[in-house]
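Only one chain comes next, encoded as structure tokens, the form predicted on its own.
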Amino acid sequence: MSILIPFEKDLDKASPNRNIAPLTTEIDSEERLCVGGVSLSSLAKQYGTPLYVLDELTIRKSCKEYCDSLKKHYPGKSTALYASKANSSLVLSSIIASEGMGIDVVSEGELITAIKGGVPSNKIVFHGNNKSISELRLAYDNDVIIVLDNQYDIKQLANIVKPGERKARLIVRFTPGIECHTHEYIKTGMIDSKFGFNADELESIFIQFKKIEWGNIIGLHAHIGSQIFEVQPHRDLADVMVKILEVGRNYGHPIDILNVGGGLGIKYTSSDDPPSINSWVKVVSESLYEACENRSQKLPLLMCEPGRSIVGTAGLTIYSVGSKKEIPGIKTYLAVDGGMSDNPRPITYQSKYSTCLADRPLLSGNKRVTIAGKHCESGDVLLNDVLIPDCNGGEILVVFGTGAYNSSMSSNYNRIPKPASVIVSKSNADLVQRRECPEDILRNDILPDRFIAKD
């Protein structure tokens, strides 16, 4: 199995999202797999398994490609935001801030993480289809751009912003009625979606806000899905958004932001063929420019919200191999010390991944196995029918492409503690999230006095 694409100057060929492994992946003199100059088996010995590993260079290169491509292809102002739902942490927020990007958040926890990680509040956008009063108040108090998802948001904000106070900065989210070929659960642009206003409601929203003094509609937002390999839907989206932009401006609203969401896919397996970051940005930029030209509209600030394509390829998970079950003529199960609690995507989305052994990465696979997790669930399978070298308990298995929606969607199913996370760069590894222990899981449990046995 080929996991590496050599570094190239050509943006389309070197784009991190088109690589299965992190960009710093290499084989050392002992034929061990290394990332960021650190062998993965040595990380397993030092920090234990399962372990999330992030490659700093791959994250930074992804950020730079979005920012540079926007400057290259879009003649107006632009801002790339990191969709922190993909993986939220202080270290990722710090990297995003240092690369000049903004961030989008969907909860109080993600917002606090972004702020404490150093992201300027004026570069934060707050999403959510059911925001609480406390979340909206925190966002408003920090002058964060708030995305209006429904009338409930409007009602809540009307009770938060007092007369004479600073106006809230608002972006209206709507469903553009555009579908793309991705998993049903991660389609968000179709009309039947829990997110956003229907497009035919927007004129009434513009009329409603002519009488509202506590907030300004400064932008529009639409997002069509996740893990997308197509570019045509983004061409269609630009035209739809500019039509609505024109209507909003005609009603006197200072709409100067169009946020096209994110959704660019990454290469999980050799059969995946996503567009590069550069080519995706080029299509989005040129489509928006053409749509504005056709309607004689001033170019808005272009926002996009990549998440998976920033951190997905940058991350991997290492496991220790445990038990083996052979069913002659049917299947061989190889169990690891993690599973659906640290990676729920296979059981949720039927997601596929690539794998190899950390200390024998160049050995051709001669054994077809199914990599199973340790949880009490028949569906707890990380990889189905993959070829790897015959291996024994205690060996280290690497699963690539786990930087997005693994740590952020992890759970304590079966009361299993969450893994630690490290970031690697220039032969150094830094712990960025501590491993949970069983006592951490019990921390919020309360046993009322009447349940305590009396002597």
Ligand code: LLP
The other form holds:
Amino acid sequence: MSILIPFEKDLDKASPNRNIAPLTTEIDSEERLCVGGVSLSSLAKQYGTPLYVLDELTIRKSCKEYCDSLKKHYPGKSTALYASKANSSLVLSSIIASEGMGIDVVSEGELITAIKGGVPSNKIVFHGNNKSISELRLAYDNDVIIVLDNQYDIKQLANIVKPGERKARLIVRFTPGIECHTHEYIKTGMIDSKFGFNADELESIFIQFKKIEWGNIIGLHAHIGSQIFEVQPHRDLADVMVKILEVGRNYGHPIDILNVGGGLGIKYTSSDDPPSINSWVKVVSESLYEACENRSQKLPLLMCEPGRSIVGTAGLTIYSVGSKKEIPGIKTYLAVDGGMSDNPRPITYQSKYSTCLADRPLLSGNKRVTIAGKHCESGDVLLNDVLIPDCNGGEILVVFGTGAYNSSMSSNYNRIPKPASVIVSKSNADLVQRRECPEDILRNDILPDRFIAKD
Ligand code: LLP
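Next, give the form predicted in complex with the ligand, keeping in mind that what was shown is the form predicted on its own.
First the chain shown before, then all remaining chains and molecules of the complex.
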């Protein structure tokens, strides 16, 4: 089957983001699909469905590929950060820390998860276009690098850092005016974006900061967008960033970090063909090196912030198949026990996924079906028009590539509890997020006395 791409020894071909399935995917002697040495149907039996499954080896392989490629291609210092908005949990923070990477966070919740998971605070970068005062205080108190997104951040921080206290470490985010081909909602680099300063405001920020005592501008940040397959936008970005770096340094700011954001795409379906992590890093590194050479600038520390390409293809979701509705001459709906609450991407971005049956992965499809969720919304469809073997209620269906922006974007729509998550490695599975129960959802409801029926 096309989804089963064998583990490749060649670094470029084995890049996790170029494989739909996790790298440890195999078929056991009973022809069941296994990941991390564990059969997916046995996980369904043990933990129930829907279930998020993460493959530890694939995550670690992505982290290593980012770190090794940066060392190989960039002659200066570098730090790879994991953009934890893709999937934030204690176990992922701990893996990231043990791989020597840093982390990018955008809220108090993500920040606490990173710290508790063991990521050193000097390797945490705090983003956000509307940070609260308590979030900024938490970030400053932990000596986290703070990304200045707008004047409101500057105003708030000025009240947080007291005279004589340690200076805040700041990176200035700006919109580089670079277009890329991806979904409208996940483009961020163009001029019309809610994030960051406009490039033409930066000189005045540099002037403003000459008089500011409470913080140092130590870096610049730009992020172009997400699920990008082209490398040209990042090639262009290097030049734009180094131009601004030069201006900032000329104003006397100790700018020694350029953070080029994330954005590398992953393979969701067989028609997707993203560049490998290694080739993306090579382009980013070489173009930054060249841009610095051209402007005679000392090489800054190169930071990048991948999210999707670290965890996306390491994850999959297993569902139980339930009801079937055949509309003669139109289509057949096969419903699963999850849907838009555990994976809002198809309904939000019309995202495509690949699927197969956990215990019959090798049987080629003979039934064209639409895999629907169980939510009360007609658009709650996970996969449109896919070929799978004729299938009965109770069978386990696998949706690949759900490691990024599924759990982190999940909701309780229709008061459906969120799935559990397990991590698999070396024939072992560990529960890393408990399944919610209806009581968890009810926990924050309050029924004031006057609404309680009296007899
Ligand atoms: N850095 C910044 C500042 C970002 O805004 C993002 C993603 C990243 C890094 C990581 O980008 P990645 O490497 O994951 O492409 N919910 C959408 C994706 C939104 C991306 C938001 N920002 C989706 O499901 O496709």
